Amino acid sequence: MSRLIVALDCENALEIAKKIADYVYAFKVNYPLVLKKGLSIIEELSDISKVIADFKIADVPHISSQIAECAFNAGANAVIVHAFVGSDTLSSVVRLSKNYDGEVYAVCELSSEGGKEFMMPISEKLAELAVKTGCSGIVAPATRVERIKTLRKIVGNLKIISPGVGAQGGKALEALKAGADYVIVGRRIIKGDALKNIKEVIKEMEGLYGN
């Protein structure tokens, strides 16, 4: 089974998705694509593979649940929520997700440098919150694999998806060895020849890919 999630933050997302669908676990869509194309792009992509709506939901419970509901109604299989908003919002979105047999991933630490400033000092508490509220998994940075190892000890069998591979400097194989279930790759694949690029990433994951 593929352990690659491809971030389709580009105008020609649908075209790329069709070319590389056989090599991915899921596609991840963010606000730029949905704001340009509308929620219908989630529906179109969901006909090709699983879709994770990376809206990094971060609002009061009833608004956060409405955002998640829009994503699930459009065909998303999972949503991403910021854990720092607290247990009431996380619990609300988790409850809503059960109506759709959907998954909820809680962001514990961003892969960017800024993720070190405020999130890293509390990311372990955020991981505990993800477990407590029944989230399906967490988001942990492939750019800092030692953090994946630490957070894995806290979340147990929850899924860990790790962004930051490629353009941000993270290495897919290192993140998987550290305990990530899936790595998220965007620009490294979608810039240029996507099919050629994804095969190169898979080669770098040799020994773990498909396990």
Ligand code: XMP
Contents of the next structure:
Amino acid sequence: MSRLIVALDCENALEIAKKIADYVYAFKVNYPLVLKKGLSIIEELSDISKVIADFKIADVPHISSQIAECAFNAGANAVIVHAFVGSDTLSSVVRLSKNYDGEVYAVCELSSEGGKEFMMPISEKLAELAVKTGCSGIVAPATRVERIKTLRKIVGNLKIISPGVGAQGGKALEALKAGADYVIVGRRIIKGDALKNIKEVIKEMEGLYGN
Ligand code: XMP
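Moving on from the form predicted on its own, kindly provide the form predicted together with this ligand as a structure.
The complete assembly is shown below, putting the previous chain first.
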């Protein structure tokens, strides 16, 4: 089974999704796409594959769960929530997700440089919170694979999804070897010939498929 989540941060998301669907575990959608196309894009993509709604939800509990509800009602299989907002918001979204058999991933540490400033020093606590509140998994950076190893020890068998591969410099194979279950790849695949690019990324991950 594929261990690739493709971030469709582009207006021709549907066209690309149809081309590469056979090679992905899920598609990830973010605000720019949904703000331009509406929630219906989630519904359209969900006919093709699993969809993760990356709204990085970070509000008070009743608003956060309403945001998640919009995503699940549109056909999303999972939502991404910021862990730093605390246990009440995480619990509220996890509770809501159960009505949809949906998944909740908590962001522990952003893959960007700024992720080192405030998130990295507390990301182990955030991972503990994700476990305690019943999240399905966490988001951990492929740009700092040693952090994936550390966070894996905390989250046990929760899923780790890992962005930062390709355009941000991270390597898919290294992230998976460090303990990520899935890597998230955006620009490295969606810029240019998506089918050719995804095959190249899969080649870089060779040795892990079928294991
Ligand atoms: P690329 O591969 O184009 O991917 O850099 C960009 C997409 O991935 C998301 N992204 C993240 N999402 N935690 C997240 O929850 C992160 O650390 C992170 N880094 C990148 C980004 O929002 C975009 O959709």
